[in-house]
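This document opens with one chain alone, in structure tokens, the form predicted on its own.
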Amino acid sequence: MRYDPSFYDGAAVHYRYGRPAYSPRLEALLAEELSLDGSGRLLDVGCGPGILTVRLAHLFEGAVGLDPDPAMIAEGRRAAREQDIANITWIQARAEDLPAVAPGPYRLVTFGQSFYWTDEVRVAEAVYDMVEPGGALVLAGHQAEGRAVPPSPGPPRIPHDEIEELVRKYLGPTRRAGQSTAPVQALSLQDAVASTRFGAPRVIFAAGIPDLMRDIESVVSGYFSMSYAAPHLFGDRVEEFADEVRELLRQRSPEGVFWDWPGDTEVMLARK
């Protein structure tokens, strides 16, 4: 897939505030599965604003966050500074530029909802050569389908179907991505990894946050953090769209509070 620098144009400032967090058990799960002890290095590919990079850096001697979007890298640096994390190196580059831009070895290479943006098989094969023996490739993401939904803590769910309809109202029926349309995956993520030297990944789940609460601005930011609803796509109607979403949300919850359950955290783990 040809990279378009406008994929996430204007989205970086919304990402950390608008995206629901991964399971609070993610670090413990990875530490246990991979016997992480503070040594070795982490490479987080397609790191965005460093969601995984910042969370996992303390489990390693050093970490690298790699992303082609300079605004995402800037947000990652800012998050690391705010949390006094000093062992992360930030690199602006594409996954397809590996290994030259960030040579190994690495104990763990992660993709947090970013693997499908890459030339999956080619990138996984490059990563295989960069991972030390016994190390791993991990794909992390949210998975709600087929997972047990926890009981509602009270506030209403985010009306995603209605907001998606508003996105289509402003941007048309075809899902956008940068200057073109959203990519279509030829293979599932599992099948793509399974077709490489890593072999079939093992799928593990870490329990999601059952009582995650979101306010109206967080929900708006969540949509602006998506490639298919990035701010630049709306042009001079961006505030009109945001105001219409806010009004819809106020109608659904006068208190301005919503329960969000994006699912459990799915970890696809493939070892070398």
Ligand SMILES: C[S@@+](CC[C@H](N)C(=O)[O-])C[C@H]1O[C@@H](n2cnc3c(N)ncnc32)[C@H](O)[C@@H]1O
Given for the second form:
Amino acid sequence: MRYDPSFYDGAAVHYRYGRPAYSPRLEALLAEELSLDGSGRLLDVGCGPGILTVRLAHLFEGAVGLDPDPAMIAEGRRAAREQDIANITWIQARAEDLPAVAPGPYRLVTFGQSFYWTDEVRVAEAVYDMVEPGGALVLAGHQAEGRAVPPSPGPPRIPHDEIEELVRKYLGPTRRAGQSTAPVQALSLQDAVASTRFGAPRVIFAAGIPDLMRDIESVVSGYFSMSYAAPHLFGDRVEEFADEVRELLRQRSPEGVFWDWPGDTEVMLARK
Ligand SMILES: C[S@@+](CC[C@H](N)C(=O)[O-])C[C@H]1O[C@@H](n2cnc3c(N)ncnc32)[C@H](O)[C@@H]1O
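Condition change, the form predicted on its own to the form predicted in complex with this ligand:
To see the whole picture, the full complex is given below, headed by that same chain.
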């Protein structure tokens, strides 16, 4: 797929505030699975605002966060500075430019909800050559389908179906991405990795946060952080859209509090 610099135009500032966090067990799971001991290096590809980079950097001697979107990189840099994390190098580049832009070796290469944006098989093959023997490729994301839903902590769930309907009202029935429409995946992530020298990945789950609460503004930000509802797509109607979402949310929860259940964190792990 051809990279379009406007995919996440205006989204970066909404990302950390709007997106639900991965499982709090993620670091422990990876440390255990890969015997991480503070040595070796991490490469986080499609790092966005450094979500995995910042969370995992302490498990390595050094980490690299790579993303083609300069605003995402700026947010990652800011988060690392705020948390006094000094062992991350930030690189503005596409996964398809690997290995030249961030040569190995790496103990771990991660893609958090970003592998599907890349030329998957070609990129995974390049990554294979960059990973040290015994190292791994990890794809991380939320997975609600097929996972047990925890008991409700009380507040209503985010009315995603109704908000999606509003997105369609403003942007039309076909999912947008940058100047065009959203990519169609030819292979599942699992099959794409399985077709490379890594072979079939193991799928492991880390329990999601069962009682994640979100306020109205963070739900709005969550939508603006998505490529298919990024602020630039709405043009001069962006505030009109946001106000309509806020109004809908106030109707569904007069207290303005919602329960978010994005699911457990799915980790696809492939060893070299
Ligand atoms: C959904 S965000 C994921 C951010 C973060 N990794 C996380 O786990 O939340 C997807 C990111 O992939 C990046 N991206 C898009 N195309 C890419 C490519 N060809 N190579 C590397 N990253 C890409 C986008 O700029 C965006 O920051």
